[in-house]
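Just one chain follows, in the form predicted alone, and it is written as structure tokens.
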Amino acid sequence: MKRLVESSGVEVAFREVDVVTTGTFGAMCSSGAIINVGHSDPPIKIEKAWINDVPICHPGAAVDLYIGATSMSERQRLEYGGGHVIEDLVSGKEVELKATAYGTDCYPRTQVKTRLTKDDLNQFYLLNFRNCYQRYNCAVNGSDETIYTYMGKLLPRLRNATFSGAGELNPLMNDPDYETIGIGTRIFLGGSQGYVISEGTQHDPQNSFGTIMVRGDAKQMSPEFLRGASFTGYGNTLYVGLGIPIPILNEGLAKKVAIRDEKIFTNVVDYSVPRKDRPKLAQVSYKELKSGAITVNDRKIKVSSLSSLKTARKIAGTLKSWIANGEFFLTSPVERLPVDSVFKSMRQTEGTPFVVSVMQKPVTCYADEDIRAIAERIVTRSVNHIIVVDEDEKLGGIVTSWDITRAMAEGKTALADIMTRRVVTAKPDEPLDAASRRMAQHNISALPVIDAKRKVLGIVTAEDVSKLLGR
């Protein structure tokens, strides 16, 4: 069709085509499925259930359960989840349901033990409560370390990038007005159809952040388009194939599903930064992002995507030969998703405590001072970390109490030594708990607070921490 109409213009494009066809798979959090196992004998009010390990939401009466994606197992916590039971059930296999509850008059069951497989169940439906993102940001990290996030692995000092979305195959960016796409809308989903039942959570159309929540038949899905998936050191996901047929009612229509990758702009995103607003260092296109490499700052970087433009192609593949041969018919939308829609964030009654709240003026000194110096600094500043500075008071290493004390026993007298080079650090503006965590992650007990040119502005300390969260 993007071809058709580059080629031959909108009006012939209108006259020639009926229906365009979506696809995207890619992982979403926001997923998950309602199932009911029915009643047991004698019948049990479930309170908390555990299916292959992993616990289960109890959101309605006595049998009804929510499998939520990120969900993870209690043995195997970041390596199976939620997504990972939504998978084995739609392939046939068997899962183990654990159960316990209060017990009723009516409900004296305390606990249930069984195996089922989705033909044991009365309901099998994934819900989703977001999905389709129109776009996503791309992700980079431009910390010292290495990051583990919901986009994957980010190598230090902007190693390397990463992306999610299909661009110009996405369902929301080729209808952006939601024109044909509203709730009742039938679509492809998981490998069956499914249908749209609202706008999805998050839903941000004016910053071309639009979202769908979803729903349909698992039991009639497959596990080529329904995926569950672990990101390493961040937890479990679910990745979803989802495609929506457009039907070209108008020119417009006809213009809007002609857009291509170098049109369908996103943000280069520092997600070292762990504040709702992290720093936005570029702009770059679909078209860069699919070639391997973006630039930023006059700086190329390798990127990768998280989603599978292969798997959205099939999916984009099958929904036409569904409609070609009457297996799927298109429907109209009962109601229009909303085009004006504002994404809040929290309303947050209590404040945060950031870094900067706690941080301490530094002890530094120069790497070509005698130890003894150093340590009579420790003793009169009382203090246990000495940071290593150079002229520019920019961030050089750092020294403990304990290094000193090993030093002077061992007869050492160079600083250069025994200090520390490879400094784990925090900035002042990011939240203490992530400070906190760092430093267990680590095993260590104080972070040189640095500003973007390592300039040192302070330290903080796990006693800093522990004083804090004390008051």
The other form holds:
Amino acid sequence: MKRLVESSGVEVAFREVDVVTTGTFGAMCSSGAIINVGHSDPPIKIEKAWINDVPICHPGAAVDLYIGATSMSERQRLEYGGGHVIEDLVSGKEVELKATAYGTDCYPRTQVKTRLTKDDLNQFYLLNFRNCYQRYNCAVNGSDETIYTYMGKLLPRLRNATFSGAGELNPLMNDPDYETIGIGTRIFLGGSQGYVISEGTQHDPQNSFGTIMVRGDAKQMSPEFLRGASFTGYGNTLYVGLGIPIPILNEGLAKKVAIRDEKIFTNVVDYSVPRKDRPKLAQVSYKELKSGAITVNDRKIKVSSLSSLKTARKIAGTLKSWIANGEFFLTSPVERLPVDSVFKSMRQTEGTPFVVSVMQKPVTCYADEDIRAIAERIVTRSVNHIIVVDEDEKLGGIVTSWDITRAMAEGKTALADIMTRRVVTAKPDEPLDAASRRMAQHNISALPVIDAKRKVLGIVTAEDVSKLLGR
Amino acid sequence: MVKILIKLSEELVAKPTTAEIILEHKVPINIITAHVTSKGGDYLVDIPDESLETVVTAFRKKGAMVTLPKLIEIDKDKCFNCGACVSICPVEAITVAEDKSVNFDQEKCVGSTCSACVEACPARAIKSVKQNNHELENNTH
Ligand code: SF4
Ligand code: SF4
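For comparison with the form predicted alone, provide the form predicted in complex with the partner chain.
Below is the entire complex, every chain and molecule, led by the chain shown above.
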């Protein structure tokens, strides 16, 4: 279709093509499944439940459960989660359900343990509250350390980039004004047929970040299009295969579905900055992203897709053949999706603490000082960390009371021999949570606070952080 | 070809150890990666299957440690062709084909000296596996 519009024009394409099929297959964290496990004898009103060790929500009456895709196994943590439970059930595997309850006169049972397959479930519906993001950020890491995010493993100093989404194949990209996609639209979902039931949470159509909420009978689905996944150092998720047929109702739609990857842009975002609004380093098109390399500040960076374009194409192809064979009928929506909703940030009634709010005046020394003098300073100022600075007050290193004690025991006198030169630091305008996390990761108890020129402004200690954050 | 990992001591790094073995035994040794300083280092090298014993013995005779690095394998049934591993690979051993399938070239991969892609795979389809060469395994451990 896209080629036909380019070669013969919108009019011809509109006359010749009835339906365009789309597809996407990617990590969709806001997914899950509603199951009803039936009543036991004596009956139980489930309070807490686990399937294969993964905590399962119990949002309803006695035996209705919701398997959230990102819920983590208590034993295997990141390696197995709700997404894997859904995949295992879909594949026909037996899973173990454990549940506990407080017991009532009508539901006296307090514990149950059993094994189930999808055939034992009364209902098993995929119910995803946010799927199919129209487009998404391209992620990079500008810091000096590898980071692990929901956008995958990001190598330091912009050594790689990742992106998500199918670009021109994405369903919502092809119907950006929601003329044909609405409540009740029948879709390809997880290898079977499902429906759009609403706009998705965080639906932000005006910024081309539209989303949809979908539902489908998981008993009919296939693990080829529904896969549990683990992002190292981040968490679990579910890869969902979703495709939508778009009937070409008018010339306008014929023009819209002709959208090409080179016309779909997204931002390259630095995920090493732990804030809601992260720095945007560049704009790139999906064409560049799919080519395997993008250019940021004249530098070529290798880029990986996190969603499968191969499976996305297969979904669009499968949907096409279903329609051609009369196995899938298009529906017109019973209600339109909103096109003007906005995605608000959280209203925060309490201020967020930053490093600057707990940082203390540093106790410093120079690299050529005698260890004895520093030991004295540790005692008189009653601190555990002394920051080593040069004559411009710039950071040179750090020594702890423990370093000094050991040096004295070993008979060392030169500070240069014992100070730590590779120092983990903090910035004054950094959220305290980020600094606290870095201390925990490096197993250290203080961070010198420095400015952009590495001038020492202060010190933040784990003790001060825990006083403020209460941990 | 077989990949072996050779560890050289400070003393061996100072001498043209590898060059000597190549000349003496007339075997091609292809250095894939090398991390060497004056204090010692290690090389990952590719050698033809038939020269394996000769090369291993020769390096050991000179006092080097020879081990068998693990290789990387991608389980095609588990892999869903996302491509998350592609940009992680420093030697372009993983590439995306025209039809968007993700392909892996074991010849290019430097195996357990890298392993960077293993944890990048959300499908946990990439595994570090022992090289299937019983002869050398017996010899090297
Ligand atoms: S182990 Fe390293 S070299 Fe081999 S494929 Fe993975 S990333 Fe590439
Ligand atoms: S990251 Fe894993 S699933 Fe994705 S292409 Fe690589 S091997 Fe396949």
